[in-house]
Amino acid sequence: MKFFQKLSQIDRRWIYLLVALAVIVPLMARMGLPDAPGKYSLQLFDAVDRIPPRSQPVLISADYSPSMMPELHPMFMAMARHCLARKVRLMVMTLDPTGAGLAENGLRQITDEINARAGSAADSAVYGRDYVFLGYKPGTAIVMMSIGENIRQAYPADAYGTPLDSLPMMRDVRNYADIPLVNCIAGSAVLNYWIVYAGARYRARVGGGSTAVSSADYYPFLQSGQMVGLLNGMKGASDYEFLNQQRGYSSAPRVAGKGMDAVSIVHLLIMGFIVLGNVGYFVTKKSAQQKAGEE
């Protein structure tokens, strides 16, 4: 009895040092669990695939802050990385004013390693011919109503200055009717915005990505036809980089999928948690409602 009685009292420094072994063990060595990619994984990937190279841009808001960084950041460096790879061009922008300093690093790793390896200009990604970082702007659901009458309102110029005109691959572009997909990778109510404001008021195609805590509510809005996908906190990360390795558009390492071992690990320990926590629980009821039948 004394062991159950303990079992339902262990010290929580000792669930605090298992999972940050459950964490750091399979971050170090790859565990290579198997990848199966979700519904919803696949077909924004698809949603993506569909775009011809060359044509109108696919826009990306990168709306979360370094908090969310660990679940949502791969879920963006994959995207960019599938778009730029097959020539499809690429806006960013953010909502959030930390997004911005994350997404234009993630640009400037992944234009850098896809001009290390191109062989001609063509190949390369050329900033305003194949991609613009917008950059950040206060103002949320305006910013996107405004997108809906003429890019030019929100953003007049990109976020180096130069106005948008400028730029050869922004010159088509004027509103939604010229963007064939909105993605917004969030880890807050933003994606509902872009939903709401983007995808209704402007019938934007409207697809995403976000926590896992936070993906359950936006189910409704991918069986009514409302979002084209969805990535689903750092499993729908892993498996758009899974995809995007066996399709042959990176051989960057995966970020995500390293991560997804973590958590496949961590979550098997708390279910182990839950289920010592029950066993005890139920164990010393028992006998305590056998003593008070006793007494």
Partner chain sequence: MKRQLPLMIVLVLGIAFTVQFFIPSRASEVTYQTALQWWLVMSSFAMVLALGSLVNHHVLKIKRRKEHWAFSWVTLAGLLVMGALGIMGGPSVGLRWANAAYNQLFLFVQAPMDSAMFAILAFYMASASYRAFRARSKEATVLLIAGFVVMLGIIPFGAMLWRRIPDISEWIMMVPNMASKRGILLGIGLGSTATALKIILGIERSWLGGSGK
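Would you mind giving the form predicted on its own, to go alongside the form predicted in complex with its partner chain above?
Just this one chain is shown here; partners and other molecules are left out.
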């Protein structure tokens, strides 16, 4: 009883301090909390994992801006690492003008990591052979439909001005029929466009990643089979990082994993506060009723 009375009088600044520590400590030091990948994260990972090495390329459209980086950029990094580690050819584009720099920097970081460890030219990530950066193109739906007819209508050259036919991995790529999987990572409705135009119109296999607040919009598409899988916010990014490490495709630090540690600890702390607050309320209420009855 005295414990709950003291607890109700605690300075709220101590609570704010505990919450701050619950966020900062997991971000500073990886706690390694257990991860159980979700169903749709596994489906997307497995879809990429089944694509034969050095065959047809996967397309990733990095349709997000810097404001969405904490949730979405780790998805892009994890998926690109998975593809390049397995020697699955990779095309990267964006329909967001601010996404080009993010995707290009991410690709550069990953390829530098791979090439630093490569023991031979076959193990390295070579531009034009293993990956291509197409860059930004305006006109969302028009770009998607142009790729469905002939990718050269939308991208006659890559982001650096090199004609697609000059890039070895692009010579046999004409449209979605030559792309086994299209992945859109977006925090806006652009993923809906990929499902409608690339998926429904041109029969492309579409997967994706979205912010947690938007993910519920895509469950009907997953249940109907119009999407092969989905990464749900930071949890989805953490799932993909975990699967990469579990299968031996990456040893890079788990950025989203750290974020999920912080989220999990804060949620547990808040749940603890809620439980203590409710127990304290009922205990003090019962005590007050007993005192009133004695009087």
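Note that the coordinates shown come from a computational prediction; the quantities given were computed from them, not determined experimentally. Positions refer to the first chain, counted from 1.
Look at the two-part rigid motion between the two forms: residue 89 goes along with residue 131.
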